[in-house]
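The form predicted alone is given below as one chain in structure tokens.
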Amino acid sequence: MHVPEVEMHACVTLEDASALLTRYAPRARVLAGGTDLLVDLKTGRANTQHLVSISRIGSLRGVWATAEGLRIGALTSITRLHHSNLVRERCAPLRDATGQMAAPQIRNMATVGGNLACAVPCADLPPILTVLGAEVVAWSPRGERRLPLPQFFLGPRRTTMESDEILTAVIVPPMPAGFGAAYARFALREGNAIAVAAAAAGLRLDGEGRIADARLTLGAVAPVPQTVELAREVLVGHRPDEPLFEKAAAAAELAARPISDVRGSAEFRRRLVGVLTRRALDTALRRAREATS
């Protein structure tokens, strides 16, 4: 394997950034940390003439807490997130993502954004967020959209982004009163395997500790981040055990839209999505009862 040809441009501003996206386009794709990107040039994957890097616009690298949650820049690296202070007391579920994800070599070097803009179905982030109610944005010299997570991918290495929009940000929201989140994924091996298949899951409790909410979103399993809509309606409601959340997992597994590969076969992984499910349901609501308690 090996990269061809490309004409590498580094910009320091979105505007400068986005005219060059425009004026190669379709043949330009952005490059950030580069850990999917050059994976996929080398693989025949992606195929582009222009790399429009962005690596260079500091504006885009860090943790900020704001009136609407946390704001991360989209060229915050994965070890940096993982180590924020700010994750760690605000929004502590998301480090179940980051600290499992690839080697250290690759999470100093793979970005926030392009976790989420590269749409690969086995990426660790957007379950998580998911569950979280994150929102991405995407600027372009028209403004700023935003949008839901489940509203930006596709498919496989699609998303919503026009042409000459730039991925920035995620805002995570606050996590509400009586809240919990989990995240939970199996690999071959530890090391940087990616995952075989994920789940997220998040249970809000009410005064006397029903479910008064529950998300629950799969990774790896289907070609975009899965939400299984039938699990909340079996959570929602009820005080939480070992049967409802049996059930949740039943619903997760029948929701689940896994392919055979070399890390494993459809059933296989239809499987592991019952026993994650109730891994992340099981840490969910423990720290739901401790956000009550």
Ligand SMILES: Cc1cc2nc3c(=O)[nH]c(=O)nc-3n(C[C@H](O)[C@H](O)[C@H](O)COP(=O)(O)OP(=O)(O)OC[C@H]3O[C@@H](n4cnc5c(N)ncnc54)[C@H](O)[C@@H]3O)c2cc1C
Given for the second form:
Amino acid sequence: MHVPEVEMHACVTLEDASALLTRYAPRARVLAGGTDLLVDLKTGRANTQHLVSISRIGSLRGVWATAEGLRIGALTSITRLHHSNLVRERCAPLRDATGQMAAPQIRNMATVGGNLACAVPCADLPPILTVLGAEVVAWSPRGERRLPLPQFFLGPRRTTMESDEILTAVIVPPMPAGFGAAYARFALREGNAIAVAAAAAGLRLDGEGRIADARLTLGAVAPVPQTVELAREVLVGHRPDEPLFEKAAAAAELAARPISDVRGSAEFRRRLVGVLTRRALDTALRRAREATS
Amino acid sequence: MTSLRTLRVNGHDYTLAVDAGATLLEVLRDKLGLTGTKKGCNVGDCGVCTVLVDGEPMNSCLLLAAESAGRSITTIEGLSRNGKLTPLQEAFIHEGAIQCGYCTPGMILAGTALLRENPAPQVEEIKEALAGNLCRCTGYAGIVRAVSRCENYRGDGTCGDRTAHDERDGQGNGRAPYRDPGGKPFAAVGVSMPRVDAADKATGRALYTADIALPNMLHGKILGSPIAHGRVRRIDVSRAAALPGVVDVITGADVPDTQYGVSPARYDEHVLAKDKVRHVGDEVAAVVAVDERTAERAIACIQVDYEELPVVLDAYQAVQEGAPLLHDRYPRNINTHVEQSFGEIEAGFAASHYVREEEFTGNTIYQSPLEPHAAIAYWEHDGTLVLYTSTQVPHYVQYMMAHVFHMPLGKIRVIRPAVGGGFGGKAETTPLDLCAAILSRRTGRPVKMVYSREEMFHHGRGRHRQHMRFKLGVDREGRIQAFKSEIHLDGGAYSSFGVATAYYAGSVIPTLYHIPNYRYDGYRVMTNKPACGAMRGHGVPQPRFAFECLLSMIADDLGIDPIEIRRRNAMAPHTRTVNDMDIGSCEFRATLEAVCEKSGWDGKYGKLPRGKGIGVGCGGFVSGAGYCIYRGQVQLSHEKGKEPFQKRSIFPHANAVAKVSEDGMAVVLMIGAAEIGQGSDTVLTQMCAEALGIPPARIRMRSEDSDISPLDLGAYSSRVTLMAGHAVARAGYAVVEKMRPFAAALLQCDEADVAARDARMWDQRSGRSVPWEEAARKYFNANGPLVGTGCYKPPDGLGGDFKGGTVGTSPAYSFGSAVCEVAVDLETGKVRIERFTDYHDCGTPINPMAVHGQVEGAIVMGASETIFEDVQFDEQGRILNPNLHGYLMMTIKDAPDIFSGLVESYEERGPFGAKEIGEGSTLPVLGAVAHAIANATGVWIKDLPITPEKILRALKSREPQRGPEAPAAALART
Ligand SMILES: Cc1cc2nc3c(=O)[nH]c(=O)nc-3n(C[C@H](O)[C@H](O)[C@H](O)COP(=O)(O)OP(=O)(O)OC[C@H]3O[C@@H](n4cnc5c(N)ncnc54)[C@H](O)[C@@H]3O)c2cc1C
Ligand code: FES
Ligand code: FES
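Just the form predicted alone so far, so send over the form predicted in complex with the ligand.
Full assembly next; the chain just shown is listed first.
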């Protein structure tokens, strides 16, 4: 229950951090907020001898409006993200996730970069960021790479980042006109509990109120955030109504690949997926309509 | 890797050598001695380690000290300035937001951060801000009150408005004083004064065992078995012993052969395994080293070769012929079989108009106090063992240490520092106590041992999971004719309290309703899981849950209102039950009337929309066990002959000394009653003050040290208020008796006319008075020390003359009723417990605020165990959720609104009319929640916990079938 013997490297530049990661690979890990990594180190799930702390790289902290959309620095805490005016104005659906996850203390420490890079299936930001079309910026001395989220996650605790790459930011493109998105999660308790199942939905309505585009991504029910392609097929071109959303929910239940654990059986999770999908779609639709009018 | 870092803590810079892997929590506690920051889980789940970092609350267990360099850190010690408390600290003290106090520093810091941003927060905002801070004691109600009413406190010890919660307090509504039966008002009793230890707890000053560091101290760790059942073939400790920093390693070969436990007839535990391990975590070896980190590394180096044996985890399977046997001495793994029959059970069913049979299953509940168990042992040169331990039963620990080490009790000094909650989980001697003592003797140095959260789960002693087959017969009006109960209690690997648990599961059921014919068969069964013990409500909550459910089912079947059926069966005062329990005062009916009215029951039951539900549950408990756990007198067990059982207490169960200071201005009250958060130091102070005729503020409590305070059996069976209360009151009266002649001389009156009140001695005839202290000084001048003693023995002859007739006996019984209101999301099965209305008959509430605190805490704990909690095991007997993110307890956001009220009642056998509240308050809760959920959903869930998944499954089984291919079919259909 202690952090094992480690060496700590506090970096002030990305170059330093990356060089250390290279030097000590594979026994080095980036340390951001530490809310995931420290638990893993204490419980023996992570085996690392070098912690490369990036918390002093100030340029990674903040939320900026850019031509490409919102740029969220990797070190931005969940709390800061939640209270950012830019997020409130331009990327409000993200707040469905930031407002519900973990507990205040954890949200004050946990970073956006950590939430993505840990690649834990029940993490709350990935599904909604996926639906919003976000891209991850991965930095290494070779340069910057942009990775759309579906190409970022490989499996539980595995991403496509190289061992010397550092996640520096997430770019969320502007939401198109007529677009609304929402995130719905189910947890066993109201405070400080991780998601048992989650669904993020995005809908774009055309001038006639038909669904012009749709995205649905599930959390906690597959090794990676699970985008439900079938849902798009089901939804696009139709007028939104209850039976249509039922169909999309059924598609989501089919696409889910849940496991059974202490929080619930696979069967239970699958049922939740349907319910959460409908609820996320309902909210997304309401928001899309608000965005149109 | 260690490096120098400068940390800015509470405004001061400290430059320290910090290990790269050291958390801020470790550095604050171990290097800076700032022990107000607590460790509860070490992984971000509980919030007791909360500090402010640049003003934001963070978990110091997840923050590396090196990372916090250069940031401004505030701990609880940094809030008050020059001893002046902040308004929020004062609000916590006065609003009843503190019980054991282990969560308090973290709560206050999180609340402080909220109030800085938002000085007048809404309740929802408070709940959001404190959602990362668990509290196991208060039910969060006092905490919400404290934060929302903080603005009334000015940080100068005064409060603008303190009248808020009075409607709840029965007699006189808290505005008029409580009175004795003669109509004389009490002065110190019946008053909601703040706890005597609240300020220490609000400032982080209170010391818990793990906060104490002795010079030259070593740190120990115990190696637990990784398998659930096996024989230990060989242990190789050489690698561990060779590790730098390791001082000593012991195994089963190094510990006494004497077995220990709780029930004298069933001592079946060895300090460390001698031959077999019987559950995952069973203790195999122990290490002591220069620090905990080294000890932890060392136990990982110990190599144990096991011969694995088949595992049995289910109580019904364990009793089958041929099932793996845990102990040779318990054939078919039956640890205890209870067979009790009263009246004519079959005739009772034959005469019944309606009979219903149901099976219910309980869950494995772990007390999960926020403070992990801890012990520090050292030996004096004269051979006295000194043990600091986090316990609710210092005397039984002393008794058991004496038993294992074959030494006189008088050579063992037990010190009980502040205890961060117990709920029964700290009601027995732990391997920490025993190993620390052994390792300390071997090394000649103080040894400290603290459980991790995971080790607590493996140590166990939680609530037995009970499998209950109940049959209840009633007449046309719903009056109970016969009740048959068969229970298999899943006991885990050792006896612990289990014998008593098995008896309690049967004996307390007939105290609530008239049951003319009753049969109980109980089997306490051994399985390869951590031992179960006594948890709040000992043995009774699950059978009470099942009984209440069954009664409500029958009420619905017969079309009788569920509250009405309870009224018809309710216990009457001064009744001897069918199983010879002697009921004295009983205002059960009044509690039913009160919850019915206050909750608006008649307008709601059967009238709510689907998804909304209301339910009722009732319960009550003993006010202290009638008999001691061991037989005979206080003496080393090996020296006692075979003790025949006598139906009386051999020695007083509670003993107090009140010593008046030489100037008469203070009284030191000494009694070994264990303050574990329930508030015993405070109510005992009040009762002693009442007897002495002085304000409670003049009394200092010394309850923590067996060298100072005489024996009290401890905090279990809700015994302290009644039993220790009598002892301290009698000690107080004894002092007044001694002062009487001196006061009479000063007042020139008859001794018989002297009375003590309001810190004066009065001549009741003339109305003249002299200061209390003046009379005390006169006594001292003449006679030397002014000391009064008092003791209490339960009445002789309690209980019937059948086997087990003593269990469940008590001088007095409490009663209570609760109405629960829920909202259930019928699509996900998620339950939101919205409101609780509770009324109790606890006799005279010595401290109404403390009583409500117990009720609020019990409601949240009980509701949490009904819908969330369950220790889960895999097929090999490994715990799947030995942590506070897998074993979920209610957070402040899950807790319902609670109204706790009291009905008027006075118990002749209790001190100042008092009974109990601590455990009785749990009993109505489970049934009320289950009933409300059934009422909302239309389905009864009969196995605990009532999870969303079970609700959905039950709802679904009533719908037309929707198979696994359903989603595809649904897609195809449209
Ligand atoms: C009690 C508790 C409750 C929690 N509840 C939730 C919850 O409800 N929802 C949820 O989603 N999560 C939850 N978490 C998990 C965790 O808090 C989040 O995932 C958090 O966002 C992780 O961020 P961090 O900065 O703390 O990551 P860290 O622990 O610092 O890092 C996590 C992983 O990501 C890597 N990493 C971090 N930043 C970078 C980077 N910039 N570049 C490359 N690699 C990087 C690290 O090497 C490490 O492997 C909870 C954790 C705790 C302890
Ligand atoms: S000890 Fe840090 S959250 Fe529990
Ligand atoms: S007072 Fe909150 S945990 Fe005990």
